[in-house]
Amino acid sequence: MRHFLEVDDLNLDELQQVLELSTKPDLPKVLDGQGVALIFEKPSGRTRNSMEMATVQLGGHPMYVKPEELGIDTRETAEDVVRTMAGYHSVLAARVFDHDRLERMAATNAMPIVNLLSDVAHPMQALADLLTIEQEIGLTRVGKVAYVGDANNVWRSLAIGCSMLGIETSVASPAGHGPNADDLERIVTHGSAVQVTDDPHEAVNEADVVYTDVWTSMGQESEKADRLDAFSRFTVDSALMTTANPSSIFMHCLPAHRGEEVTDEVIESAQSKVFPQAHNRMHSARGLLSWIIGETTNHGQ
């Protein structure tokens, strides 16, 4: 039994293979006849859209759930949630507010659990940021990943990842939303260099591509003002791309709140790569469970 929790739950070899199957568009139909449960607790359109229809293509019925129709931990535990869910679908994929939830889910061992978000982790959109990347400038040629802001969940995928294949990466915080301690050496434990700084022109120096994500994430609405004054150095715009690499690209999560993280200029340039990025979830993520099928299928349940 396989789960996917966060980019590191695969080997190299793994994540590899998992990108190598992202590139091809007509994989088996290894979920026909099979359903996919999506949980949502926190709504997003480009989560639902990416998984049904990488659902879809392999053969399989996406079944989307809102919250309040399992009431998960109100009316029945995560745990008999999952037990139930086994008997109908064979991939259980969840977006969440607690990342525990998501681990609880796992030990069940009921069937493979896939994270579309929780607090500490965004692997899905990790695989699809390392396609981009690998579609753009080639994994093998880039020197350093940048990320501009908040150190969420997006960065500290994507940083995993990156230092996983080889890649350095830098990130430029304000003040108390910088990297916690473990998660660097989580990250460096896989065998990469993590450049830490409150200065986004020295984090975006010479940089291969420079990523933001928005200031205030969602659950994070009462702290919008703050965030705005502590982040009001932290723009992305075309004064600091210059400081980047001249062949560097643009990426960004999506949604944008323009004006804020980063400028129209920015995200709407020839180096702005966001919208390519945005569709590789939905080939990312077919890869994903084709291979996350896969592994089910020949080591058994």
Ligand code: CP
Given for the second form:
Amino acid sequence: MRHFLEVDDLNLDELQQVLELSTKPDLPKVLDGQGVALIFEKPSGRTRNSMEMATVQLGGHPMYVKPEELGIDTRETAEDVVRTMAGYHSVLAARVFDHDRLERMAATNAMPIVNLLSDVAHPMQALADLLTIEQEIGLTRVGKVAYVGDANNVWRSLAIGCSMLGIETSVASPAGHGPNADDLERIVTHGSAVQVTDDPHEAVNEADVVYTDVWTSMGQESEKADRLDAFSRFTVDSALMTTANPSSIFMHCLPAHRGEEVTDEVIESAQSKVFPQAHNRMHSARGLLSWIIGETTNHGQ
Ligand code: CP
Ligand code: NVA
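Switching conditions: you have the form predicted alone, so give me the form predicted in complex with ligand CP.
Next comes the full complex, and the chain you just saw is listed first.
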């Protein structure tokens, strides 16, 4: 039984397989007659739509389940929810506030669990990010991937995926919002260097990819005023982009808070690949679902 809670739940060979599957529009209908349960504790545009359409493309039936109907850990335990859902669906994919809830769901081993974003990780986003870098630059040709802003869920999954593929990264964050020692150890363990700084220009210097995300993630709304203040030097603007390689691309998981972490000018520039990146969410979701169903079927679980 395989789960996908963080990018390094896959080994390098499996990550490359998933990325290869993601390039194929007409995969076998491995979900024919089967359900994929989609649970969202937080709002979503890209993730819900891309997962639903990827499921349909694989012949399956996506079912959006409101968390208040399930009452996870209020009406019944997360474990009992999963063991019940396993009788109706082939995959349970969930967006949660607390990553530990996903770990508990996966520990039942009743069905494959896929992380659709937690406080800790956003691995489905990272798959689309890597697919986009492959299409725009080439995963074997890309130099430094620079991340400017909060060392959050999106950063962590991207940095792990890059490190696994031999891609050097940098991260620039204000004090108190940078990576912790465990994050850095986990990233470098996969083989690639990570440059940590509080200077956006240093991080972006000669980068091939400049990536940012919101300063206030879902669930952190009460910290918004403090965060606006802390991150005020970390806007990706045209001046910062001139520090990167001239052929560099700009990426953002979206939704963007224009005027905060990125200017209109940058996100609307020719360097910006944010919409191909968003559209790749569907292709990489199809690749991941196809792989995880293949694993479940091949191993008779
Ligand atoms: N990037 C991303 O996960 O977007 P949504 O929150 O809209 O799903
Ligand atoms: N870091 C953001 C990503 C949204 C897709 C959040 O967690 O809200």
